[in-house]
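First, one chain by itself: the form predicted on its own, in structure tokens.
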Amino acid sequence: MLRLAPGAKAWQRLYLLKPSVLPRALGGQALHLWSRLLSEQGPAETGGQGQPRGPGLPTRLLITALLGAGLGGAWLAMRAEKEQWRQQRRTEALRQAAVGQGDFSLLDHHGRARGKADFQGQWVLMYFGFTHCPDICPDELEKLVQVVQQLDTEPSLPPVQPVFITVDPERDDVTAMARYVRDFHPRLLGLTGSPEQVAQASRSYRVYYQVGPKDEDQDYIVDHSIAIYLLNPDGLFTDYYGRSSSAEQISDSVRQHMAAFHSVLP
């Protein structure tokens, strides 16, 4: 690496430096920058011993100044390679988890049937809970909500469907669900069943739940994985989200996707 050093022999070192040896992650405007300024100066001026002087200060701070540019858009670039490893590497590691492969059978809250394949073309963020929930299912829904809404701000991004299944269908009906929704978003789309149906969507996903002790009101609580999923348009699972991940993380995760994607359909 060139270390640049004060002084006139110094200068007069580095002006004699062909373009050609420059590090190449300058990149092609630095260098060509950097020669025409070269070219520009010439030995104009000479020392006391007829030597030259090299390039003036203003030259000079402008070559210091475009070499630390070129160095670090070069640093930029590799940063944003590493990130696009890392995004497909996490990537491919969720799919091979086999979450979310296989179908389900449920009824959404204007009571029409709904499956897996009624979601594909779409980005889905899609959450389990129950509608008596104290506080997490709400806190979740509306970060969820606010993700849904923070990308709706962007024409050049698809809609995001949202979507929420109960995990507590011995309350929450249809009626229920749509009771509950509509004070989230007017997508947010709300998915119930049988008892056996709802557990076949929660294993695919590989939600946990139980249902606790009932109270002499017979209120209970349901205690459940707590993750927002993301789908792509295929309909394959593609990342999750937990509590510690605010809106705008989920937001930026969700871009990056989008601009990542390839469909795997025929």
Contents of the next structure:
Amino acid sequence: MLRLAPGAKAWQRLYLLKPSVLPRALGGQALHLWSRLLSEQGPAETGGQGQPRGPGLPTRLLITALLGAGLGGAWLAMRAEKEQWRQQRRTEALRQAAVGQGDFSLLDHHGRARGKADFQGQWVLMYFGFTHCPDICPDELEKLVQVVQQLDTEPSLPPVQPVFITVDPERDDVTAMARYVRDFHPRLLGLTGSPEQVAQASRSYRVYYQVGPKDEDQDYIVDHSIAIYLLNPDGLFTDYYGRSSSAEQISDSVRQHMAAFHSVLP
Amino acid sequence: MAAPSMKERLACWEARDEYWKCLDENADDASRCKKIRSSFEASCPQLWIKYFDKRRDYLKFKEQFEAGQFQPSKTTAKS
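Requested next: the structure of the form predicted together with the partner chain (the form predicted on its own having been shown above).
Every component of the complex follows; first up is the chain already shown.
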């Protein structure tokens, strides 16, 4: 009992406060309207026909309509809030992905350390391959460069950074990468690293690669998945293009992604 | 061993295309394309030659398959 006493007192105080607080609250005005409607209409009806006490039909309709509108409004507000909450969660998830997803730690063909964060704010077209590649890699890189050149001719578009990542770290050191990329495009950036770093980067982009058998010259071919990846300026994986996509198709797709882009980063 | 440069690569591809053209024109009779074959071999790394030989087989197969002309061998059909 003793312990309950302060609680009981508090309740009492709250009760005392109530009348003065309520009218100031948002619902206060509505409540006033309610009570006024009820008190004005009530006595008039009972005096007239001796019908059951209560508000008349127009009033009841009005009340129902108001109540309905209130409920509908509340539902709409809740839906909007839920949608907003969903959007916020999505943006948050995208932000986390923008930083964490597809990160790598490699060396460019000048020997500088490069991670995904270095490309933030840039559209990136990325291709995995190896410099001893007989035909497919040079073809795909040539296509990638064509896309970059096509987009470069449109001054309204932001420049695209072409990137070539090796899947053959054993042979493709910084020097080999430098010699290889200069034949394709002045902006093409070659990335290499230790076998572990390359494996990590490839895993991030779900790129498969497998070193083939070595011949008498210790030469070998690396079998690997073929895809050009598009990263948006937030660093988010946005699209990919296989061998069957033409340079024109890729350019069109990149243009569309550029037009639709909204950064999720703060 | 350094990878072929772009110039070397283009020379190799050109020699390859010459050789493939010769094979096409001679119903894949390699004995009639020996001279072109040796120039092809001189223009490309050895491993690329092997790769391109297999690649041609594959491309031929693909062509036949897509044209609906490919007949599985009897042993394959039975299994």
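Residue numbers count along the first chain shown, from 1. All values derive from a computational prediction rather than experimental measurement. We call the rigid core the largest set of C-alpha positions that still match within 1.5 Å between the two forms.
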- Rigid core fitted, is the C-alpha displacement of T64 between these two forms 2 Å or more? yes
